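Have a look below at one chain only, the form predicted alone, in structure tokens format.
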Amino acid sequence: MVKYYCCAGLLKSSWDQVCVAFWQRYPNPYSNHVLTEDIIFREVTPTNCLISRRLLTKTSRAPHWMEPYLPKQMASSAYIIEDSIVDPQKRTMTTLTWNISHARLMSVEERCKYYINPENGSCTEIKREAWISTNVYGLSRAVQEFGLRRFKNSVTKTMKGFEYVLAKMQGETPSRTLTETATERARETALAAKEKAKDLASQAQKKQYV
């Protein structure tokens, strides 16, 4: 069973600027979870399309109920493959990313297409699709819901990171306010507390049937 999700985003910068920012978006204040990025290969096709594959290493804190299924040395990190095609003639950039760590427990595939907004040529439209699947019997719904929540949170940070890098490229001085930082940390703390509460409730329910 696969859970599908689709959303759209808009960046108030030209397609050319977004393409440049795409390769310069790490590091930024919203991507502290991205540890490394390495180019595996890159080539230009006869039609002048740029094809790239990169390996990204990210921190990936698993929920408490998932940790017993993960090796201890891998419970807090994940490896991601990112393929991309930049087509300067069609003015599109398409990316496909998927995790190679913990794929049996949860697989997340994401496809993004960046193209010129048809109503405003100075803006860039992003169509984002995701497929979340798992092979964990009996916990598939919980794993997929967890994956979807994490994916949505990641999309929000990705867009903020893009806007930060684009502003910096255009000579502005982007910065995170103390209020914004505190609010984000409060949300993360609340989310962690919510996950812990679910774990405790699940454990309590199991004990009732023992």
Contents of the next structure:
Amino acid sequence: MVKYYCCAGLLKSSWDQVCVAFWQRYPNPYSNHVLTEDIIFREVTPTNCLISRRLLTKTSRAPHWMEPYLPKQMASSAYIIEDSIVDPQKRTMTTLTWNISHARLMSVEERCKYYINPENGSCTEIKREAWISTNVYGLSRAVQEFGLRRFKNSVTKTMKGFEYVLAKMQGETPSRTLTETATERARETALAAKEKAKDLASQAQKKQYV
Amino acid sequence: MNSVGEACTDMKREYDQCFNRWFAEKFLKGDQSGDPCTESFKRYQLCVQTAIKEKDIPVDGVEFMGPNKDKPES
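How about the form predicted together with the partner chain, since we already have the form predicted alone?
First the chain shown before, then all remaining chains and molecules of the complex.
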């Protein structure tokens, strides 16, 4: 079974600026989980589209309840492939991103289409679709829910990172203030604590039934 | 941003700089006069492809936009 998710996003920058920022978006203050970034294939097609493949290394932490299902010495990072097509004639950029590590455990595929906002030519619309699936027998629902939660979380970070890079490119001081940084940190800590509490609760519950 | 091959990061930066300029100033503007970054790209690729082999990163045989094929067009 595959879980499907779709959402729209809007960036208040022109399509050209967004495309330029796309190649310069790492590092940014919201991309601490991205460890390395490489272009491993690139070509201009006869129809004058730019096709590229980017290889990313990201940190990947699994929740505690998944640990019994994971190999003992699982790498703490994951490799991600991101293929893209930039079509300067149609003014569209399409990306397809998926993990090539731990894919049996959980596979997340994301397709994004970036195009000029039909109502406001100086904004860029993003249509984002994701497919989340797992081969772990008996856990598919839990893994999918976890995958979706994490995916949504990473979409927020991606958008914030994009806005940050765009603002910087346009010579503005990015709007991320110290207060915002502190709030973000606090929220992340709270979230981590909540996850931990949930784990403990479910472990306690399991023990009760043994 | 760092390259997956520690030794390739400087080559990557040099290439990125060349590419970003060409992409913004020529490619997006419809100028088809060709990519001036091929030399730095070749150097960088030689390095990064070696690193990928050394680290056994499974990128071989993965078709371009591979998993997209079985996705419905929407």
